[in-house]
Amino acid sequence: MIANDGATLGRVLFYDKNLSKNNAVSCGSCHQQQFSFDDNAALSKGFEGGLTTRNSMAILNVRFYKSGKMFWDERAATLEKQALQPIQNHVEMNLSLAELESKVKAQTYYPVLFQRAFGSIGIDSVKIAMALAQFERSIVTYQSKYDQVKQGLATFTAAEVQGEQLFLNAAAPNTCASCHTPPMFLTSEPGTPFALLDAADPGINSENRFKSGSLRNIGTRTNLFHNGSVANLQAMLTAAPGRPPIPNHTVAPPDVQNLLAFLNTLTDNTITTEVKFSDPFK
């Protein structure tokens, strides 16, 4: 469930650097609104400049993962369980739950926010996780050209039409849409053959597979896949000298531009500027 007061509290918590040991890092440090709640680096800087071991996954449309599992390796069963792990991670924010509760209680602006969200000024880590999850679930893209076309308010170009057909039908039955299912372009059942193989990171249950992220806003994001090693969408679709093609992602050269054209229709620029998702401390 998402309520305005709960999401509002979650928004403040999401951007509050008091949730880190040195008051220098927030959830929003690694999931930046201007980058579609992703980061523009392969690995993100956390507590005292330490680098995360995986790329920061964009948190767009997370409410639509039916399994509820979070992180690249799906180790968190729910978004609420995910929300507290970066706070406790010694590289990212480095707080114990007791320290987290103490620091949040020390901020004068929280009692009224917790009262509105939960009917009580009582503050604990369970409520903090619930509020963060509500805010994250509220971050949904629905104002892209793709959405306008499906509502009959716009029309695809010829290239975009061909790109959509490739996306839906090429290489059946293992099409792009198999793992990135419209309309949110995600799945809760990532398949092994589609992973970017990484000797240092075997992913979910050590099965060489990873969570399939939403392709919404993929055209504006960089440092793709779990280790951030793929520069951008063009690089993902195009084989390059010295770099083996990504399994089941590289397409025939004549098809690249059409597929790019379609995937760029998934960009919702409003998500990067809407005040309700922005940093309230600025």
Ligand code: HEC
The other form holds:
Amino acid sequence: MIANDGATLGRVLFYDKNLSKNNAVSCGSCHQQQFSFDDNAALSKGFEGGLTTRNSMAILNVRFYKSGKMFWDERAATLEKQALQPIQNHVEMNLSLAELESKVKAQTYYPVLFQRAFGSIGIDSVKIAMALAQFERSIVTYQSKYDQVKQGLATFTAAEVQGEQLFLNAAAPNTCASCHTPPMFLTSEPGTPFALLDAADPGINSENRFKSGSLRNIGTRTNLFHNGSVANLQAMLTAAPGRPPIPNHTVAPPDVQNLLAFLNTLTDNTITTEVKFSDPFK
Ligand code: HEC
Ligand code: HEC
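Switch over from the form predicted alone to the form predicted in complex with ligand HEC, please.
Everything in the complex follows now, all chains and molecules, and the chain you saw is the first one.
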């Protein structure tokens, strides 16, 4: 259950630059609403302009990730545990938990928000993490063309139908859907070693495995995969001279347009303008 007051507090914290050492970045700097809570750069800039080591992840439908583990390498067991990591990360926001608590306590708008969310004005990092997680759990896409078709309110074009068939059935045994499971298009448990060759980053348990977040809104996102090395969907699906095909992801030329058409039906444009997810400091 997501309590409204918790998510409201979480929204303010999410966009509050006071959560970084020099008040330069907030969570929303690297997870921008206009980009489906992702960044539009391969690597993101932290509080002093230093770069993250991996690509930012879209915070969409995170509540549906079965194991609850967060990050490309799943090193955070829960959303709550995840939330305190960028705050303490020396490149991203660079605060100790004690500094975090005193900076949040120093803002006049927080006591009433904590009172409403938790029934008392006491502020600590555990509550900050809980509120951030509540806000993130509230960001769910359900108004895409795909959703409308599944509810019988719209119909796929011929290309979209073919694309869905390819997604569900093509290239067995590793169909797209066997890893990115509908309806949220999440990898439930990234079991198969995945070979987007990256000597610099061995992923989960150093086994060349990575999580993939929800593929919803993927058509609007750029710099895909854990290192942001794949420009966009078209580039992923299409073989290019001088670049090895991505196993399971680069498909036969006649399939590209159909898969693109289908994947674009997963876009819910309301999410990028929805006021309750927007920056309250603007
Ligand atoms: C400087 C940029 C930056 C800032 C600031 C930042 N993030 Fe991130 N975020 C990232 C990157 C990069 C990753 C992927 C890192 C990895 O996997 O090692 C990520 C991953 C995540 C994930 C994992 C999503 C998933 O599906 O596994 C969540 C959740 C998240 N961030 C929430 C937050 C919250 C909450 C804040 C603020 C407290 C925040 N981020 C601040 C860049 C940033
Ligand atoms: C064997 C499992 C598997 C199969 C099959 C598979 N994927 Fe993936 N996919 C992954 C994993 C794991 C990642 C993340 C890998 C990384 O970042 O290095 C990923 C990443 C992606 C991404 C980038 C996501 C992001 O947030 O950057 C897209 C898009 C994608 N897959 C679409 C597809 C499509 C379309 C197909 C079928 C043509 C497909 N996948 C087949 C496991 C799979």
